[in-house]
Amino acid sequence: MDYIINTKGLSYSYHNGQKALFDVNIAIKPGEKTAVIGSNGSGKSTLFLCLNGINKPQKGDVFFKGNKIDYSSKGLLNLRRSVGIVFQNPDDMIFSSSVRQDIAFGLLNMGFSNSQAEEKIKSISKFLNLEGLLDKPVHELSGGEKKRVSLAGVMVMEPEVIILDEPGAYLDTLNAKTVYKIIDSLSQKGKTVIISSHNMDFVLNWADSVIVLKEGKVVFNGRTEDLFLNNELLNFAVLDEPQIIKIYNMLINKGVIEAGAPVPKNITELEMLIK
């Protein structure tokens, strides 16, 4: 089976000795949606930043597309092009003045021309009901905005891979929906979208598969409802369970659903089982 990204006894330390990630094997096909689950300090954002070539693994490959990551500049700047991170926390993306600037500055480096880049930064600002905002200070942005502005700047891009690390954080829950609903239109266009997550209700109801680390190894990864039926498993990884699950199963125990009926991923699904 050909994979878009994939990686093969991954492991990474920090420079201070602290190892992050033991023996990671993991592969995403083209078009799915992962999320890279588990508790703080298991090691996602380190994977994220080997994906994208940020971080070098001291041991194990990472492929795209089947080729391994060329780690010379040429090779990061082509990765970087097909495979974008949004990093957790915007301010950590962005630096320009404005908001247009700072969409702008991976085109301009890539060498697209000032009426290209404009031209690109208008259809995502329409995308992202950014247009209003592009002359705005950036120190005078929201949160939320602040999270659309740097999607801005990934999205851009045009990368085939996008990978999303806590992209809920701190956000209320308006923008938090407004970024999920953002992510779920992205899968739609046959991104391949990769994200980190504490919501297990989000999880359940995006995800095609999981991927689950505890303390920089894979202890799970599989179908998304074969995850959140395992107690055992979600104990082990200190992984909450979604309320669609916790009810479903109570429906199942009271005799109102059947037991293996199919798991449903959201309150809809759930309603048709119960009808």
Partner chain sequence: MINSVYITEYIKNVNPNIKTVFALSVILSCVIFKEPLGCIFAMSVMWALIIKNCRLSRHLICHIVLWPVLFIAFSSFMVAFDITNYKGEIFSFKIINSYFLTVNAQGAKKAIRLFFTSAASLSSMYFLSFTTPVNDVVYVLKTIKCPKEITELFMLIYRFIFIVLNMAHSIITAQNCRMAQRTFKTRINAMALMLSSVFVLSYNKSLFMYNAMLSRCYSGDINFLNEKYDNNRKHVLFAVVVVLVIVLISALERVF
Second form
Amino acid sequence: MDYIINTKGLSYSYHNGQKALFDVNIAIKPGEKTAVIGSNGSGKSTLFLCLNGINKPQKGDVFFKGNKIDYSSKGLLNLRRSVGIVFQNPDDMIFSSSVRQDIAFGLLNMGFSNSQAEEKIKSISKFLNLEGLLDKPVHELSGGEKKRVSLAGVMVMEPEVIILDEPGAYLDTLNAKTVYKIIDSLSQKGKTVIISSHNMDFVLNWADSVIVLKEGKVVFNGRTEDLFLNNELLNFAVLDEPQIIKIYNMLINKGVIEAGAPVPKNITELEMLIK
Amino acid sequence: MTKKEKKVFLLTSVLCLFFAVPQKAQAMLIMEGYLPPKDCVLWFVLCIPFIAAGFMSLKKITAENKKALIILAMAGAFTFVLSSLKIPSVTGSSSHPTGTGFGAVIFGPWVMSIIGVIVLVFQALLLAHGGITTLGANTFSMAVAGPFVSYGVYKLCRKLKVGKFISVALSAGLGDLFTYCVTSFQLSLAYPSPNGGIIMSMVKFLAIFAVTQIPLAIIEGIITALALSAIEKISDIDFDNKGILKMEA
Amino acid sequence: MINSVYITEYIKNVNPNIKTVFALSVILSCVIFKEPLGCIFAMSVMWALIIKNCRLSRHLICHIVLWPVLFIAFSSFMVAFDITNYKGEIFSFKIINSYFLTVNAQGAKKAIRLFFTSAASLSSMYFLSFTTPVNDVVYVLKTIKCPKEITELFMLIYRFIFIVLNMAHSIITAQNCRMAQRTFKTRINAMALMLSSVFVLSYNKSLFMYNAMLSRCYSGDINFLNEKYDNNRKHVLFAVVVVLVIVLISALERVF
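Alt. form predicted together with the partner chain, vs. the form predicted alone above:
Next comes the full complex, and the chain you just saw is listed first.
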């Protein structure tokens, strides 16, 4: 099977010797929607930084399209054209004086000319509703606007894989919903999307597969339904059950729906089950 | 009120305003338009060798380590914020630290001269402190003289086996004091007394600034030393006297 | 801060090189000639341009504009004073023995000229600061072929100032909620702790920022998008006329 990104025996320690990842083996197919979940400090962000070459593992390998990552400057530049990452805190990503300059940063680094960059910026700002903000200083943006700018800066580079570290962090409900819609649209365009999230309902509804990390080790790698029906594993990994699954289990116990009925991923599917 | 009492009252009020207003407004920066053109040019020219050396140092550091530019930019932002914060003063009011001691001890004086110029430009553009024609003079006092004296005092103290806390406190305090002495000299050079020349004028400026600047320098020294010792305790930043960070571990 | 002022589209699109050269020329004319009438004319033109093209809040006027102007007034006043061994023409106060604190006509004249020169220069600087966002200053630096390390550092410092300021203000607020301002000793301690925390947080943030830049194919050079501005000859003509009028008024004032 062809994987777009996979790791074999990946182990990583911080410069102070603290171990962050132990023998991580994951494999993600092209176009797949993968959620990496785990409690704080489980190694999710560290894993993401390994996938785009920022962190070089002490042991094991990371593969992109079957090829081992080349850690030379040229190799890393090529990798980062194809694997984009959006950090949790937009203030960690936005460093130019205006929105337009910040979105252009990646494009100009890739060698696009000014006019080509302007065209792409116009297109992505229309898609992400940033048209009126292009000349605004970055520090005047709200949290939601900053998040969309940080997304724009990566999406405009059109990577094949987009990694989003806790995309809903620092956002109110409305802005989080907007970001989740954008993530959906990325998947619909055929991009391979990897996210980390603490929102289990979103993970259940959106992800095709889920990887669970606990203290730097992979404790589960498979379908979302298989994870969320396994209470023992959820307790072990210190994860919460999605509300939909809680209601599903309750309805099975009360005999409203048959045991073994397909696991609903959202309210709509649950409603159909009940009917 | 007798004529003498009126004069004393007027003088006291004027002196109170002298001490109160500088604290509110300017720290030790010379305002835009304050210096005659020849003085502006003189101080610009005097800064050139230091800025040039600082630029060479910056280029060398960033060529060796690309991360350095980002760290130095953050240091510049930190220096700007430090110089715009209010520190408590024994006179009851508050004023702004120079921030030169802090930066010089950690990053060294050469790179601080470049960072200092950029911070001064931002102070002029964002806070209307200082100016563009007086940039040369302000750079010389705050980005060259202050950091070099701070760094020199620190290195000397460490060579004499003085404890780190005292070394940092002395370097920051003396750096601040030296900055204010240089500023006083710059103003007295521009506005010499018709009677006593530059010296009498300098005595006048030093005397007026001394009341606020001496306690400020002492407090800045103490705060800088406390802050740096806290940094060493709470962080794992490697102060190795090589690369970007010059403070010894 | 000054950068948060709203400015009209018209002034935003004027070439920043023209605005910078105009402001600096006015400052230089005032500083070279130091004639009050010329400076008053310069001040009037600058403030007319500022009021027409910028929306200034009362808070900004009080904190950013008023205090520097007051400082100039009192500093100029200070220049008028002198320590002499004779009584002054306008004011005398005996300090000790035969020394007096005096104000003479020459000193007073110097103080007045200094006040107007500084006020006019400050007005020009306000014009530049209010109408030229930092992005445009980067454009000016590129035009004068400033080394790229300086330009990059300039842009990064600008962005980071707001991040570090936010950190500092959050920590100060949190400290004040826990009675950090109670005594002089607690204030010193709180400030030292705040500075150390902000330094460490800033240092760590710079490392995150570096990773973010690497993720977007940063290879050591920060490339800037070329901005487009309105290169209208009328702007240049206006600037030249204003400066010439300042010089003419100053020259006539000097002669008469």
